[in-house]
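Next comes just one chain, in structure tokens: the form predicted alone.
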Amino acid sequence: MRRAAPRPRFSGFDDPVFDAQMTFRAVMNATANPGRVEELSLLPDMPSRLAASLAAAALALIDHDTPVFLDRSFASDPDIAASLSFHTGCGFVEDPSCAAFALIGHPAECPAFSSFAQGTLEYPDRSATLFLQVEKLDNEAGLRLRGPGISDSRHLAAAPLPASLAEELAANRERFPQGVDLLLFNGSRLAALPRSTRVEG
């Protein structure tokens, strides 16, 4: 007799299909409007060290074909890898350059953006998306953003971030159409910094 699969410690989305679709739409809205903070209302049951919005985006975007990199902060909690693996079927990699998604719990210690997959000129979509979990995220004074999806400029305040963020983002934009995309998460909120966005200050 085949044994039933073990019940997961964390149940994920209440409605996996509907909740994933709504989360995906919020991520796409954030990406189309760089720096604009989006609020998620459908939040999954996942390990508490993951911001609820980050957990939701991970469940919506990651699948069995997307290798995932966890920084030391997230990798130190076995529940995170176990829950992501159970609900998405993903595998994990230790080399950032091999990851399609990178989950970063300590953005101040994030590896250089250039160490992640950059895509190619023929296939720029084969680059990594970085999930940065921050303690502050709002549209108050902070980074000044310009570029596609922003009518004039937009402000985004987020912390903590890498000390060299301005230089990292400038170099990342210079690699366009290659380069990584960033998603920032705090509580139930998220914001996007696509590679096409120009950051001032």
Contents of the next structure:
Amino acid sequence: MRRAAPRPRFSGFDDPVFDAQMTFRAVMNATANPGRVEELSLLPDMPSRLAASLAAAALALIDHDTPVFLDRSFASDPDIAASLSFHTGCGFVEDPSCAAFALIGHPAECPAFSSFAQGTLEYPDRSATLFLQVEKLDNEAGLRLRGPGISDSRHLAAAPLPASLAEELAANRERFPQGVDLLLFNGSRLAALPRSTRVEG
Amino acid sequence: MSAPSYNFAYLDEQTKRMIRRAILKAIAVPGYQVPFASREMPMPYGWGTGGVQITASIIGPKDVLKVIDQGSDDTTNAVSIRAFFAKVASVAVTTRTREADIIQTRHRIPETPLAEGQIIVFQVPIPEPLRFLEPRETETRLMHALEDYGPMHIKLYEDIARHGHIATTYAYPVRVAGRYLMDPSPTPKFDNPKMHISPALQLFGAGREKRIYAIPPNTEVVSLDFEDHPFEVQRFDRTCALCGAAGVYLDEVLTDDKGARMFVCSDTDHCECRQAAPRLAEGA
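Right, the form predicted alone is done, so what does the form predicted in complex with its partner chain look like?
Full complex below, order starting with the chain above.
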């Protein structure tokens, strides 16, 4: 007797082609304009522990070529690894330095940025992108950002973040062109802190 | 069942993801050349396969695309790439700079200033500005890592020693955000100042050489020069023969076999808009 193939519990993007394209454009706009909060309109069906925008970016960018690191809070929900693996074909790694993408559900306890792949001086692109899920994300007063993609300066408020964020980001900028790139997610919104950005206060 | 057809925008989704990840890293490290697994495209190398792959990876059904070749919307390369995307992505196409969301270009930046939210995609033949000084990729990688850009200054100095001025007129090297030396693709140096603090996102794709690089909006792009030989753009001692525009990049066109010639705007859209609105042209 043939059994029907098990249906995934979470169906991901409604339309994998166009939803991934729109999500990517939002991530690209966010990266090109560091700190500017972008809003996603098409959101995937994924485990509710994941912010919808984080789940969308993960589905749009992750595949079998990109090992994924899950922090303890995301790893504790087996649906997350199962649905990401089902939809993207990605593998998971325990060692943060082996990950292309690190999904961090509890940014206050994020491993040190320096423990992730930094790239090399010759190939700084071989570095990790960190997805941080935060509870607050807007352009109110908070971090003051300067650098490429920003005319003069821009404000970004995000919380919770690692207690040592200021030092971590300063050290990350110091390593330029090596370093990690951050994407922050809250609900349907996202913002980027690429390594080229200088953070004040 | 419908007949098999190409995926939206020709490339398969896994290829697009790979290119999209490379674009994000390129934006995060402005001016740095990110290697990518360039695909064979249904056009030869040298026809803009790098630019086409970037455009295919970023374009969506609501985007309006403009394609120019040396400023012109109506040359073979521009027409065929525009037709390619109209066919494989069913996108709207335009020749108007202002109406375009994405502008794919070969060797010019439109005269009409670009706006925030626009994306300009450059087709790049040789992305490495140091390649003619140092043929080994391992060495040029190291030179970028160490910011060892002295040899490029020496090359420009040799221009001055030989010709009395910097004779490099296109692919004129720039520093991006104070760090990476970058080849602006073979655009005339006339367009270099348009890259500086541009409101548009600038993406560069080299298909044969398998490199992607980028300049985010509002980013410093400085053309190399010397205190006593500051960077200068080409100047034309005449105006466009068709629209009368001054201060634009002109093409020389031979009109017969007796040496008669005329100078016209290289940016055909800019020229047509001015001819259509002559009163505005007088003010410019």
